[in-house]
Structures are given as structure tokens and as C-alpha cells.
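For reference, the chain that follows is the form predicted alone, supplied as C-alpha cells.
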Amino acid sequence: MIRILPIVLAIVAVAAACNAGSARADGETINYDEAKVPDYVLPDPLVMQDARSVTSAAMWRKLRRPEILELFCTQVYGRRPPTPEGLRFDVTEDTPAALAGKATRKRIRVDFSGRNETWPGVKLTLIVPGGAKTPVPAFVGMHLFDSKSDEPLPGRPLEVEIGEKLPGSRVLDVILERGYAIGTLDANDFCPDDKERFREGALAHFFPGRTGPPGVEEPGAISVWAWGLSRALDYLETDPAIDAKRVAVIGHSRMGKTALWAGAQDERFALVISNNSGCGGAALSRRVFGETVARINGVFPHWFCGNFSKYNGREGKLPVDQHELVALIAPRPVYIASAQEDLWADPRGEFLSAVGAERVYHLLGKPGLETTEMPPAGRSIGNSIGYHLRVGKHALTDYDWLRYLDFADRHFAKPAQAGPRR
């Protein structure tokens, strides 16, 4: 086990909110005080459930990794829907001179055999750099930009001075200029983000007739959305304009949780990016800082499997914690990012997950963060595990995109080996 003591988050100086809990209108007190973070013991990612130590990459791969993955399936996110048979891809639009001639825009409908005809199918919007002579790497995620806009904006301009010139509303141009395609899906095509309606879509097809919240191991919305990201990758593997061995899955907030879970399960994703994903994403549950397991299960009971609610107020009983979710991505590169004013998402807890995953990367012969000191705002650190703390609030900004592009440039210099289809 890894024992962690509360550490003062000196760099997040956002007035008195860091010095005391904040009372909400519903009477619940949310902890934003590092001094009130309880002592906790993290599960060791390199110790089996039967107490055997993981001493080799082969043992991690054959025994410990499947064990951790199973625990996340049964205790946190639920089991993903099955891979559909008879996948069909219908390119409904192929505009070679979109964005004033800078890109090709494609709209793709994804269907599969035997699906419930009341489900309208899945729509992927893909923007590819114009004039590319060879297949290009890509970013894919949920709600990355407004798919109906003629000038999509994947990142919010960061309206502060941080010592560098930011692209502002030109962030999509920068992504394309640097040789990357970008694809977005609508999460509602797979599972509405509504506790009353979440069973519409994929769940209505795979679990017909069921009602109420997710069952004990039944997939919640995050697991369904992650399954949807894999369906987008199914298409990208067929598109000759895309190098499907260099696809990064990316998400912000709840979709950051989704990107991590998608990357943990589907090893075809060559790189994983989590932006401000917080509780149930990159942040350690055991810190009980900002949003908690009880709070997220109470407000969003449809996001996780039924078993996750057993750990409301009992985070120490969880057989896993989020550093092990990050570790499941190893040895592939993963980047975690936080925002200085986003205390709800627990920036330090997100950073400590990256630290906690590092030993698995080392076992597999890859460098991790190579530091236990949280960096100041505006500094990107790490190797196979990347991290930054950004000034500002909860958002996916142009600053974040620049760091992700730099990270992808380093790791996509050579095509990666794709994992098995999930």
C-alpha cells in the first residue's frame, strides 16, 4: 500500500476557499482545505489482490492489469456494451475545401446490424488538414467543437497573460497547421446525459426493457460514451486519410473521465488526454477534496455502475483508486491537466494520480513524470506521463491545446503499435 499524508497545496492561492470548507445551498459542506484531507492509503498498482508483488512486465500484462481493469468494470464504471457486429459507415458529407480551403470536412454515420431502428445512429464529424500527402494523426472526443459551425472552436481562448502568444479563436487552424485531424461525436447519440433518459440510445438496444438507475455492474453513461469513442476509432481505421495507429482520445470534464476510461479499455488509442476530469476521472477519490464520490453519485447517478454508490463516504473501501486508472493506460502516453481555480476537480488529486501511476510506467520501461513536486501554473512537465496546471477556471482552452499538441508531437514522431479492437 502507498500511504499519503495531507500536503498543503500552496500554489492554489484562491483566497479563503482553500482555508475552509465551503457550505452549499443543500447543506453539504465541501472540503477545499488541504489540512482537512484525511490520511489515506492508496492501493498499490503493483500488488495483486492476493498480496503477490508484480515483478515483471509480463506479470503486469497477464495478471495485474486484467485484475485492475475488472475491478473498475465491476465497482466503478460498469461493463461496457459488447462490440457490435456488422458495423457500417456512411459518409454523408465529404467537403474537400472546408474552412476556406484549409481542410476536408467529413460527416459519417455509424450504424451496425440489428440495431433498434428507433435509435438514429451515431454521427461523427471529422476535419482533416487539406493537402496532406500521407495519413495524418488525429484527436477524437465527445463535444470537442460545434459540429454545425462553419468556424468550429475546439478550445476557449484563455483571456490572461501567461508569457506566450495564444491562438485564441484560431486554435482549430493551429491544430490543422500542425498536421492533425480532429473528430467529434455527440454523447447524446449514445446515451443522453440525463438520469431519467440515459437508457435511451445504446442501452435501449443492448439492455431492452430495463428501467431505473444502472444495475450493480451495468454500464453507466461514462462507460457507454467510452464505448462510443471506440466506434469512432472503428471508422478511423477505415479512412485512408487517417493514421489510425496515431489517434489520441481527448476529453474535458465528464468527457475527460470518459477519455481515460476509453483509453484504459481500448488499447488501440495511442495517446490519452484528460482535461479537468476531477472525481471519477484523474482525481484521487480518497482525498475527499472538492467533488466526492457521494456527491457525484447523488447528482449523476447514471454515470457509474450501481456498485460505485457503495463507496459513498467510504472511499477507503474502494479496491482501486484513480492512479490505477491512469496506470491501465501504460505504456502508452497519457496527459493530465488541471486548472488553478477548478478546486471542485481537485488539481492536486489529479497530479497525485499521475505520480501514483509512474511505477507501472517504470516497470514497463517508460519514464513517467519523474517528479513528485507539483509544478507552478503555466509549466508543462513529464515524459510518458504529462501534466500541467493552468491558470483560470474549468475549461478546455487554447493553452491546453498547445500543450497537447506539443505532447502529441513528441510521441507521434513514429507510428505506434495499435492494440486489439474492443
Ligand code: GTR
Contents of the next structure:
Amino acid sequence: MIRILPIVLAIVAVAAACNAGSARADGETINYDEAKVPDYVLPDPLVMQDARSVTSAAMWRKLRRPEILELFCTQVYGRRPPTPEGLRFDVTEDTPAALAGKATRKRIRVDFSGRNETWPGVKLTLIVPGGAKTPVPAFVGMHLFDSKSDEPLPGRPLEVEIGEKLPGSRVLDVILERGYAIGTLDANDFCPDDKERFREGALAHFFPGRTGPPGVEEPGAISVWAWGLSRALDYLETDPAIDAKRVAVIGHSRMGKTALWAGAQDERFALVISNNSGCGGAALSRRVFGETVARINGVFPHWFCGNFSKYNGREGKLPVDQHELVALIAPRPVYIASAQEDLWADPRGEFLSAVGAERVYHLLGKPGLETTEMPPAGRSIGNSIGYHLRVGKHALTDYDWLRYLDFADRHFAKPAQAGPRR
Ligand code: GTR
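Requested next: the structure of the form predicted in complex with beta-D-galactopyranuronic acid (GTR) (the form predicted alone having been shown above).
Below: every chain and molecule of the assembly, starting with the one above.
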């Protein structure tokens, strides 16, 4: 077992901002006080549930990785829907000179034989840099830009001036100029983000007739969204413009949780990026800092499987914690980013997840973060595990995108080894 005492790590600027617990109007107290983080013991990613130590990459791969994956399926997110047979991709739009000739814009509907009227389809909007001579790497995620728009605008302007604005330029132009395609899905197309209506999409097709919140091991919305990202990747594998061995899955906030879960399960995603993903994403549940397991299950009862609510206020009983979600991505590169004012998402807890995953990367022969000291805001650190704390609020900003582009450039210089379809 790894014992991580909160005081082990240097207190950075974040801590200064979080020196008091705050009482909420609904009577629930949310902790923003580092001193009130309970002592906790994280489950060791390299110790099996039967107490055997994981001593080799083969043992991780054959025994421990499947064990952790299964625990996340049954205790946190629920099992995802089955992978449909006979997938079909209907390209509903293919505009070769979009964005003033800079890119090709495609819209694709993922369909499959045997679907019935309850199947809403997964829709992907894909922007590919024009004139590329070879297949390009891509970023794919949920709600990365407005897919209905002809002039999509991913990212938002920086909220705080940090000297890295892109004057006269949009981050989408920069992504394209640096040779990346970008694809987005709309979660509501196939799993509405609504506790009353979440069953109206893909779940009505795969689990007809069910009602109410997710059953004990049933997929919550995050699992269904993650499954949709895999279906988008199924399409990308067929598109000659895309190098499907270099696809990064990326998401912000609830979609950052989704990106991590998608990347953990589907090893074809060669790189994973979690932006401000917080509770149920990168943040350690056991710190009980900012949003808690009880709070997230209460407000979003459709996001996780029914079993997850067993751990409301009992985080120490969870057989996994979120550092092990990050570890499931090993040895593939993963980048976790926090924002200094985003205390709800527990920046330190997100950082400590990256720290906690590192021994798995080392076992698999990859360098990780290579520090246990949280960096000051505005510095990107790490190797196969990347991390930064950005100044400002909860958002996916130009600053974040620039760090992700640099990270992808580093890791995609040589085509990565991606895994089999899931
Ligand atoms: C909040 C939620 C967070 C985060 C965020 C978002 O309301 O508490 O877990 O997911 O929404 O997705 O913007």
C-alpha cells in the first residue's frame, strides 16, 4: 500500500487559495482546506487483490490490468455497451475546401446493421488539414467545438493573460497548421446528459425497456460516451487521411472523465488528455477535496454505475482510486491538466493521481512525471505522464491546447503502438 500524506508534497499557490472549508447553501460542506484532507491509503496499482505483488510487465498485462479494469467497470463507470457488428459509416458531408481552403470538413454518421428505430447514431465532425501528403494524427473528443458550425472554434480565449495568446489566430488554425486533424462528437446525440433522459439514446437500443438510474453494473453516461469515442475511432481507422495509430483522445471536465475512461479501455487511443476532469476523472476520490463521490452521484446519478453510490462518504472502501485509471493508460502517454482556481476539481488530487500512476509506467519501461513536487502554475512537466497547472478557471483554453500540441508532437514523432479494437 502506498501511504501518501498530504504534507509530503510542497504546498504551491493552490493551497493558499484553499485555506478554508466552505459551507454550501444546501447544508453540505465541501472541503477546500488542505489541512482537512483526511489521511488516506491508496490502493497499490502493483499489488493484486489477493496481495500478490506485480513484479513484471507480463504480470501487469495479464493479471493486474484486467483486474483493475474490471473494478472500474463494476464499481465506478459500469460496463460499456457491446461493440456492434457490421459498422457502417455514412459520410453525410465532405467539403474539400472548408475554412477558407485550409481544411477538409467531413460529417459522418456511424451506423450498423441490425439497428432499430431506437438507435440515434453516433455523429462525428472531422476537420482535416488541407494538402497533407501523408495520413495525419488527430485529436478526438466530445464537444471540442460546435459541430453544427461551418467555422468551428475549438478552445476558448484565455481568461488570464499569460503571454501566450495567439494574436490574430484561432487555436483551430494552429492545430491544423501543426498538422493535426480534429474530430468532435456531441454526447447528447447518443446519450443525453440528463438524469431523466439519458436512456433515450444508445442505451434504449442496447438495453431496451430499462428505466431509472443505472443498475449496479450498468453503464452510466460516461461509459456510453466513452463507447461513442471508440466508434468514432472505428471510423478514423477507415479514413485514409488519418493515421489511426496516432489518435489522441481529449476531453474537458465531464468529457475529461470520459476521455480517461475511453483511453483506459480502448488501447487503440495512442495518447490521452484529461483537462480539468476532477472527481470521477483524474482527481483522487480519497482526498475528499472539492467535489466528492456523494455529491457527484447525487447531482449526476446518470453518470456512473449504481454501485458507485455505495462509496458515498466511504471513499476509503473503494477498491480502486483514480490514479489506477491513469495507470490503465500505461505505457501510452497521458497528460493531466488542472487550473489553479478550479478547486472544485481538486488540482492537487489530479496531480497526485499522475504521481500514483507512475510506478506502472516505470514497470513498463517508460518515464512518468519524474517528480512528486507539484509544479508552479504555468509550467508543463513530465515525460510519458504530462502535467500542468494553469492559472485561471475551469476551462479548456489556448494555453492548454498549446501544451497538448507540444506533448503530442513529442510522442507522435514516431508512430505509437496502438492496441486492438474494443
Ligand atoms: C460540474 C461537475 C463536475 C464537472 C463539470 C463539467 O457540475 O460537478 O464534475 O464535470 O460539471 O463537466 O463542466
